[in-house]
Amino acid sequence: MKIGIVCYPTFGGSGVLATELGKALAEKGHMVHFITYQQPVRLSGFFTNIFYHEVRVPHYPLFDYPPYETTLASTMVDVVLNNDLDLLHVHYAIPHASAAYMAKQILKKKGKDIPVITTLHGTDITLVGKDKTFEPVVTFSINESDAITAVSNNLRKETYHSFHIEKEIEVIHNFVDVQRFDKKPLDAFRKVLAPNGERIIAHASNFRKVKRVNDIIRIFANITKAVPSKLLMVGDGPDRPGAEELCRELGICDDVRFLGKQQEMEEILAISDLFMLTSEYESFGLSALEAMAAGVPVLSSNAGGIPEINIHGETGYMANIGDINELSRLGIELLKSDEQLNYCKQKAKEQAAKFDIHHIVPLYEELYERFVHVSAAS
């Protein structure tokens, strides 16, 4: 099959399942072609079967913002019809599964049916989509979609609640690539990192207001008292400031590192003894995941999608969004024990394992397969 996947290019989860996606389609014989306005982050080397289209946003004085969706429309046709692509599947739904609409309704006025799917990832409807400002267009393009999934059977209640989707939305979870986090750790990169035989923790995302990255400063420094532990923040946004500065006020700032944004995590994590993840709302949680491959257990917040992976006592630990106290007992509790902490990494790795990318992969293929001849046959 010939595959357009549109998604934002940056670290987030969306960005990173969409172009891990894309890879394992194009090891598999598929023609995969991305369009965004920058080449993702992870999409690095060379592959012979992705192709990369960058959309283009023209900056004329008369725009006060710059018409990035009817560009990214305009983008779409021009990709389709040049390639001759067989479908569209877009991540995110703001602006990107309106514009796909948008590019649909063009293609067909030249001939051109074009399948499109809908993933929706989280904050796409859980937070920007119920603004009022995105509701109407969101609903009706999500509507609009050939087909829908989403990545959690949290966020597929969420969306159905919130909206008035009048299509079936089909669960297909997030994926983790097992062999790339299966690494050893670099013993003379944690004698670095802890040069005491002081435990790891490690955290990633983007440090946005729904990470609460303040709640895993504050809960490091209290397991750091009781089992003296390193602490890795990795990645980098609007919180990160606030967080180095409460490290400051707390007198730990010799005990974190912020090592901003990392694309090699599997290195990282090959070294952590924990994972920690105190988000507000996780539609999935695939950094918790990712941490799992690596047989690395999750001290969570309970928060959305986070249960479907994370199982308290077997993978990690969880507690009540903003439960500081009750995270820094459980964190403690594990930290403190190899018996238990060996454990929970044996089972994190064996939970990673049923969301492997060979399994969920075929999902989405058989998916495209059923859109796909319906539209040749039409």
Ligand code: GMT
Contents of the next structure:
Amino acid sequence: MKIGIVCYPTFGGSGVLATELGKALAEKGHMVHFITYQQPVRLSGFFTNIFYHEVRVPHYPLFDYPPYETTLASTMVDVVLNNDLDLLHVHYAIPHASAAYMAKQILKKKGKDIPVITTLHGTDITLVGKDKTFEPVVTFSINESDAITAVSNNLRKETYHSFHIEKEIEVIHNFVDVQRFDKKPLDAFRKVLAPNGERIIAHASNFRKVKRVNDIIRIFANITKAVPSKLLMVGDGPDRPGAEELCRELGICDDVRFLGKQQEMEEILAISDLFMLTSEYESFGLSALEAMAAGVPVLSSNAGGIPEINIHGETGYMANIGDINELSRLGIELLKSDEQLNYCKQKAKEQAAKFDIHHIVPLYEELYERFVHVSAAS
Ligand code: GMT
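Same protein, different form: I have the form predicted on its own, so give me the form predicted in complex with the named molecule.
Now the full complex is given, and it begins with the chain already shown.
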């Protein structure tokens, strides 16, 4: 099949998932065309059947707000026609689903009927999408998609709750390439970060309000008093300065490293003993699944779709959003016991294997085949 993938090219979960999906589809022989404003961060190297089409918004003095959505729709039309694409798969509703609707209508006039599949990822529904400045367009463009998928049962429920959706939303859970995260720890790296054999705790996110990164810092401050540990904060975003300030206030700067955006997450996870995710909402929590694939148990809030992957007492532990005391207690209990930690590491790996890329990508292919009546890899 010839598939167009529209996504955000950044470190965010939706862009990562879309890029990994495109790479996996290409490996299976499909032609994959990424359409976005920048080379996706997880798309490096040369692939014979992956193409990247940059959306360029022209500068014009009148544009206080450059019309990205218009340019995106025009680029979709161009790429579909010039490459004879079979379908468009757009990730994250805003503005990708509405741009795809526009492209579909233009293509119809030109005699080409292109199926559009929209995958909902989370904040496009729960945070941004339901705001009334977006809601009518989001509702309309979701309903106009030929198929809609959500990355968790929780997100499917939230979407029906917040929007008037007339169609079936299918759940296709996020996935992870288990093999990629099955890395041997680099002892030298571990020694530099935790020279006295401290436990290593990791967190990765875009440091937005929804992630509650200050909870991570406070929980860590409690844990390290009981079990000497180091904290690795991966990623960047608006709440990072506040988190750094909190470390200074709590006097734990020597034990916390802010690593910024990192490409090689698997190397960091390979030396980690625990992954923390204390968000007030996660449709899924792809970063937690990647941690589990690396055999790292997860200490998390029980928000949104997280309980669909983190199993309390098995793959890690969960507590209510903002319950710093309980999360600290659970973290200490886990990190104190080698036996419990090893048990959870094993369970985390087993759980991640259920979401392995090889199980989930065929579900997307089956979905595509419902709309594209061609033999595979045409
Ligand atoms: O977590 C973010 O803020 C990034 C966001 C995105 O759209 O890139 O992530 C969302 O999509 C991920 C991939 O499907 C999910 O794993 C995240 O849980 C989801 N984030 C939220 O729901 C807050």
